[in-house]
Structures are given as C-alpha cells and as structure tokens.
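Coming up is one lone chain in structure tokens, specifically the form predicted on its own.
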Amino acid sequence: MSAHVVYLEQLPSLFEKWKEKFKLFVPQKKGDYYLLQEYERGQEICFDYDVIYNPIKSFLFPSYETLLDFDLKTYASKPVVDAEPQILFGIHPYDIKAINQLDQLMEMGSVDVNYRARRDKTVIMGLEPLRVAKTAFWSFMDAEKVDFGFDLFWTKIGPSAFVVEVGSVLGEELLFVNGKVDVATAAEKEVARRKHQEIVKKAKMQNVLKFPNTDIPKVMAKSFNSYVWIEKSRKCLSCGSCNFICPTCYCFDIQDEVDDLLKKGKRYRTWDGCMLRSFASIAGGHNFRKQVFERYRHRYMRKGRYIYDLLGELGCVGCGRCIQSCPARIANPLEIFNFLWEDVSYEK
C-alpha cells in the first residue's frame, strides 16, 4: 500500500470537501471525555485523544434503529433501511478490529442487512494513539496494529504533518480530492514505523496481562466453576453497561409497534445485553440466566472462549471502556483473565 505525506493545514480543504457528499466524524474532547462528533467548520480535533468514550459500533448499528414499517389494513410491510455515507476519522486500530470483528459476526447466516448497508457507506480512517488509556490494555489482545478494515491510516508524525498509509481505492480518491499530495519518503516512514512502536511500548508498560491470550481459551475453559463468578458478582447492579459501551456487543432486542388507531405500525430493534436480567428471559417466566453471577460469567465466556470458538480471535480488543462505565468497578476482563490464570496454574 502506498503512503504519503499531508500537512495539518491541508486538513481543512480536505475536510470541506469531504463533507460535500459525507457525514463526517471526528474525535472532540467535552468535559472528561472524548467523543466521536460531526465536524463543523473551525473546531479543534484531538489528535492526542486516549479512547473514544462512545463505542464506535453505534455509527454501524444504533442502539435504536427501525426495521420496517407495516400496514395492519392492508397487510403491506416495507423495509426501512436507514444509510447515509459517513466517514470516520481518527479511529484507533483497536476499534478498526472490532469493526473487522463485527462485520464477520453481522454476516454469519442471514446477512444483517442494515448494519451491511451502512457498512457499505462508512468509510473508515485511522489513527496511531498518541496516547494510551489508564484502562487499555489492547497491546496484550493483538489490537495495536490492522493491516486491513480502513480507507485511509493517518500518523501523525511531528506537530503539523501526518504519515497517511492508503487501505482502499476510495481512501486513494478522498485523500487526492484536492489533487495529488507528496508521497512519503523512506525516513518519514520511519519516522511513523518508530510511533507505532513508542506507543505500543508504553501500553505494553501498564495494565500487563500475565500470560500469552492465545491462553485465555483454555483459561476460560477450565473456570467455569470458578468461585470468581459469585465473589465478583456480588457488587454487580446489572446495569448493563459494559455491554451497552463495548465495541464488540452486538446482542440485540426486536419490538413490535402500533399506533392508537390500530392501523399502522413498526418493528424496531434496540440493543440488548447479556447483563441485564431480561435478557435471558423466555416464554413461561422462565430465566435460563436467573442469578447474576451467570450473566457475570457468560459475558466473559464470550469475551475469552464462545466468540473464539466461533471465529478464530476473542471478543475483547482490550479497550477499557468496560472498566470506567462500571459502576461497581467489576467490569475489568483483564483483572478476571489473570485471575483466572493464577487460579487455573495454582490448581497444576
């Protein structure tokens, strides 16, 4: 793939020029956190953001969409697929993984038609951290690096110029919309290649995983017995944060709507979350998930063993965002993960 050079005052044309025909995204600091906003005209973007506090899912798939409306008269339904072309910027390559995974778990079977058709439209840029979260520990998940699943891959390498790496002919396009830009040299992609490596080096600094995460499969296996469940459990408010903010959570609830008349309708879906008490709910009262130390560990058998099972990589990219919507301060995988590996090489 090929990468140039582009210069922070170029970014303003750039960006008007995008929004002509897209919806565009980036990351903006407000209060405490950073968050993933539309673009206006003069507004500052944090290159040196930690992580983007709103899941970058919910450009994908909201956490309220409608499926389609129907006609109780005449019986008639129509799909409703809601898509406008949008692009990200400045998105992390952890993030990018989690998309990479979701867009597997959105086509396995019956193809999401919703989620693919604004996939289809969205258009993704990355960004090398400049900094790393007090919670991440995406280093130790396989996460500090994709080689696949962006447009364009943005590193910012001195205070006014970025290392731009193309992923995709559209990305080749947006980035030459002004017309052409300098193709990087042999030592600005050095200078990019030893980024990448400072900030994986500080995150490999802090909030270490003890054991190798091809492990955590195995781990996990063998602790589904384990007294954590029930220890750690006993805080939990079954609020379902951390599924609600995880960039991996895909679970969702379908609803049926009708207005007062009785004459028109919707069906909709909304997010849903193996926390939360309903959500393992069925016909006749009954609840295969009643106690809250099942759903506590559930949630982490998907993270370190079913969605391995199923794809091949675990359903953690390491993060953080879990950890700091917690409430109780229980949501932490990393902390469970090591736990669980001690318990599991103490009982050897």
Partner chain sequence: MSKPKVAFFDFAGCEGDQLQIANLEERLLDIASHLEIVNFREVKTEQADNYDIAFIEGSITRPEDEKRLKKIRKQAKMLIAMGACATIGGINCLKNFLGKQEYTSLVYGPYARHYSTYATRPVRAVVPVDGEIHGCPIDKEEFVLVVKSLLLGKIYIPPDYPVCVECKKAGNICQLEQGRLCLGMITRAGCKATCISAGSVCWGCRGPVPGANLDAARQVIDEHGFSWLEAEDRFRLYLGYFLRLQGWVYEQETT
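For comparison with the form predicted on its own, please write out the form predicted in complex with the partner chain.
FYI, this one's just the chain on its own, none of its partners or other molecules.
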C-alpha cells in the first residue's frame, strides 16, 4: 500500500481529531519503564521506548472481563459484549505479531465473541523501534517485521518526520482526517528502509539464537526428558508472572459473582496461567502437571512446539518480557532454546 510523510507538528491535531471517536493510547515513560497509556492533550509521546512493560493483549483481552449477566430468580441470562473504539498507537512489530497470533488462536474452534468485538473496534498503529530492550531477542523470532496486522505503520526518519505506511482503508481515512498528507518520496522511503535495517542489525548483536528458529520445534521434541526442566525449576515460585506478562499467552478461567441481595449476578473471565499450581487440576483432585518442573517444561513446549504444530509459527515473539519479570530469573526462552540445541547436537 501507499506510504506518506507526516511531520511531528501535525501529530497533536491528528490526535485531537482521533480522540473524538476513539480512545487513544500512546507510549509514555514512567520512571525507568514504559507504559501504553491514554493520551491527554499536550502529552509527550515516547517514540524511543524499548518495550511496553505490560503486554498489549490487555487491551484486547483484559485481565477481568464480564461475559454475561444472569438473574438468580428467573435463571435468565444475557451476554455482555462491551467494546469501545480504541487506537493503540506506537506498537512494535513483535507485539503486532503477537496480536496476529492471538487473532488466530481466538478464532480456533469457535470464535471468541468478546475478543473479536474488541479486536474489530481496535485500530493498530505500528512503530519501528528505535531501541532494543536488554532482554529482547525478537530479531531471531521472525518478529522484526510484520506484513499485516496494522492500520498504519510509523517510522521515525528524522527528528521531526515520519514515513507512514498505510495498512488498511480505515488507517488511510484516519491519516487524512485533517486533509491529505504528502506522499513519501523514494528517498524518504529509502531512509525508512535503512532505519529498519539499522535497528534489526542492532538487535541481532545481542541475545543471539545460535541456530535457525525453524529448528526449535525439533529441538523441543527431543528434549522432553531433559534434566534442564528439573534443574531450572527448583527456583520456580509458580507465580505465573511469565504467563501474565507474555503477549501470546491467552488462557483464562471463568467465574461467577452475585450481588449483595443475591438477586443478580455476572459471569466473568480472568487470566489464568499454566505455571500456576492448580491450572491443570480437574474434578476429583487429579492434577495433570502437579510437579513444578512439569509446568515449567510445559510453558516452553507451548512456546517452542505446541503452538507451532497448531499454527505453523512459534508461540514466542522474543519480546523478552518474561525474562525481565521472572523474579527467579529462570524464565528465559532464548537461554533454554540455545541450551537444548547444544545438548541435542552434542548427543548426535
């Protein structure tokens, strides 16, 4: 699709216009961290953030979400689907890849109506990263670039100019709300291309995956009985941080709640995670993964193998959030993949 040029000084008026119809979330600095928060007039936008602390999924699949209302007297119930139009501005490619993956997973079997409703009302505006998080390894996970999944994609090509690639009709409409903007010249597009190459090169210099990622599923298949699971999980607190912070983890639990008069109630869902102790418990007290090491292994198997078998792509986009947030510093897919690869290659 087409590419245009937008100048920094045009942004505030674009944002004001968008805010008339959408909730607008932009990257903001908070202490040493970055969050995606609602835009207020005059607010500074952090274009050079390294990673948004919380996973973007929370905007499409919130940690608590009501699914239906019911009446305890009449047993009547009605679905609740509440989704507001929103723009997520400044999303890095690896996070867009994670959303693309959620889009597929949430449609498998039967469509998840609540997710779909939010997704349909969400505009994604991508942003070329200018910095790489210390723990990130997305450039090794086919997540440094996305061809779809955004309405607009922004690349900062200078102190006050952006090349904006159009990804959808709606994206183009939003870009032109204040009148048409200039088409990017060949030279400007070339600068954007070089910016991309530069950041990928930088990303490839750190946290290196030592083998082609296409071999990860094979390596994982051979590693089910590796001692690494027991060794590493000795320090695991079963806290689930690595699940909740992950942009591609999508498990949830469903619970009911009634009001104080015991007349009406609601059914809601809330995030669940495979690292939690009773995640795989079922009626009768049986638990499929009672041991910590079984749960620890399962998470890596999901990321490196099971999701691949399901969708043909890996379940990890290399954002590095789990590495950062694990209190025990044992949640590290890159380290595990490399270690197992060496282990498996040595055995041959």
